Amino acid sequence: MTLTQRIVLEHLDRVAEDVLSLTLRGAHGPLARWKPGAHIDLSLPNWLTRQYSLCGDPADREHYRIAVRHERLSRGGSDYIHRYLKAGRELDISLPRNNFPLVPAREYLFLAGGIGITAVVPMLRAAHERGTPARLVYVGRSTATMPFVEQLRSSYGDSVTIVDTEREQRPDLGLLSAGLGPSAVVYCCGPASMIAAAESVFDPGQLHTERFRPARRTFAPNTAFTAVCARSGREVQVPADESLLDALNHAGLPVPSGCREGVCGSCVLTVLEGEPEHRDEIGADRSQVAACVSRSRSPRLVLDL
């Protein structure tokens, strides 16, 4: 099976201040299919690959839509898009992932802070072609840097809520919770700010979220285990300081990489035995390892690999 699928830039739209939109063409036919939520690692001519949520129309088999804002601290994905990339180059890109899905409900509520509105614009889209209650909270520093407003007002009316935190106060979550119906589901896509003041707020289980970047957490030291893959036969040992990835690549065992930072799920291996210790943003179950970030709590942790 065919993991990446080669594209063509067919153009570069600035649709906010520092954003760009990019707009990709299959190069070989239709795009494989994908679900709201979704996202693609894109691979870049100066050998960085970068995660990027698809905001397009899920129906277009021709096209993919991503966008991406220019970080002033970047680590040289978005710099070399915004300074460097045309239209017509050809680029590998993955199949689509969903680690964020949208589920079914009878009321939506999304929060969506400044490029994480990325994710969220094909959700309400969704929510509104089945004809269930949704509402945006779409929050920013200055509507200058705030992709897609006006074509969200112009389709969504007042069903979107702008917030320019330049000239207004940031919403209030928990009016907004206690406005909710008791069968509603929340999304919330943003920085780490934004996810903590909604996880304060809402239910657990009503609540899904989205990370830029993995949360700061604390865990036991690593320890070293063995890497059993059932299917090669092989052991690895993994030692203390250095990832299951790694160990595994190192071994001979190449597994498919993107964030390094469990984020975004390219790494992730099915456990067959033994007790994960998940250390991921994408809620990995115990049948489920990320090899990048997580380990594992038992002596022996046997992959389908």
Second form
Amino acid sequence: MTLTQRIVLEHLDRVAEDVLSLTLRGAHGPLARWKPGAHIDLSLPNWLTRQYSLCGDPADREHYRIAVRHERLSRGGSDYIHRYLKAGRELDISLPRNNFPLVPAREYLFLAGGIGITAVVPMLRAAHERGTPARLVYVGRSTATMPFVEQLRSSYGDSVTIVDTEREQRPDLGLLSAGLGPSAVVYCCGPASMIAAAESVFDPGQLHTERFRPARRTFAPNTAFTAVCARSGREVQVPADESLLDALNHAGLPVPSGCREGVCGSCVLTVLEGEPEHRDEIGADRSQVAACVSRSRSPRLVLDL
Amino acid sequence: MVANKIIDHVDEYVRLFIAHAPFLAMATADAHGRADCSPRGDYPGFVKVLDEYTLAIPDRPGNKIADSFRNLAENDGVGLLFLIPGLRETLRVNGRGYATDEPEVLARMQTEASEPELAIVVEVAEAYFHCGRALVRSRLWDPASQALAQELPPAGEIAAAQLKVDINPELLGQSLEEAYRKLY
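Next up, the form predicted together with its partner chain, please; the one we just looked at was the form predicted alone.
Okay, now the whole complex, with that chain kicking things off.
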């Protein structure tokens, strides 16, 4: 079952070059609660669904806020939002999902690249509210293209470092790492190059990442398997050239989906038996499978469906 | 919308129409003028406006785009008719077309983690809105009109008859349905 929320686009504001901030108001009252790191799926009139991190205040139950960069090579999501969405428009969004939760820690380092700042803004606020030491290093092509720079500077002062790569060197992650205490936790949200750089410096146990798009990886050839739906007892054959998501949907078992590339988590199902072969970007564990990209190592995968 | 107001580029209304059109018919012809028209469809806005004089149409399985590519290689004239469900007016765009595998064009056409291998670039010479009388007369968007589809035999039966081979029409129909499941 897909649970959606109806929203009204209250206003759209240009917050940086090529970046619009969208304020969404619940059409039928308060919106679902969320925590820093959460994102929503936004369903557009052109049938596309796109994921955006919530960058507003979780205490505001009446509104969500997202920020959208007009991508130069837009496939039709950000281009549509920038050109055609107007205030007053009603749209459907998903309930918030969180693949990037803020774990308790004694110290935080936040690394944000470009529009990746959206996921980080509520995290930084939460860390400051808890009184936890937190630094933000926010990297962008030029300050004109970087949303929230002034707001971050005025709220958090010296704990925020803005790096304009047109004028400055990229931050030395090794140096940042050396300055962290042993129990510090690092959050990185940005382009693939930034995440790769962070992964080469920080310990996997302390680093949490969120990508805009899946990393390019290669997998073993697909094999066919059987999906067993425990609740109905139905067995669905998943051929090598079809995704688990498509096979289930074609068999009349509706599974919601969003990005269809293993990033958003809309189609994650619970695995009761069998060994999933994870190909997602959200770090699904043994008991989960992202039906859009992941497959099965065992001949049968028993799902709570 | 004013009929027969021909412009030579993609203005804001042409762009708006293309951004909401999930379907178009594309006409090309070979060097001898033998003409061909084929359907293209995907999510609204699947045709990308590269700039105010240039469009790009992705290749997708089942588009039988090879005919268009062969024609365009001999004769670059191309005519497009865009439709938006529910809208009576249509958009016509005429110009010159060629095939491309430019990565920045194909990247904009990625769906479900797969990119088309080729696209047709159309250099716009004429763009105009066509008045809706044909669609009004044809009752094209009237839901009741869909009853017409019931008057034809199943597609598998037609294909089996036209192929003149001894094949079970139901099996042929099933394999057609199978193919319809793989859209990209």
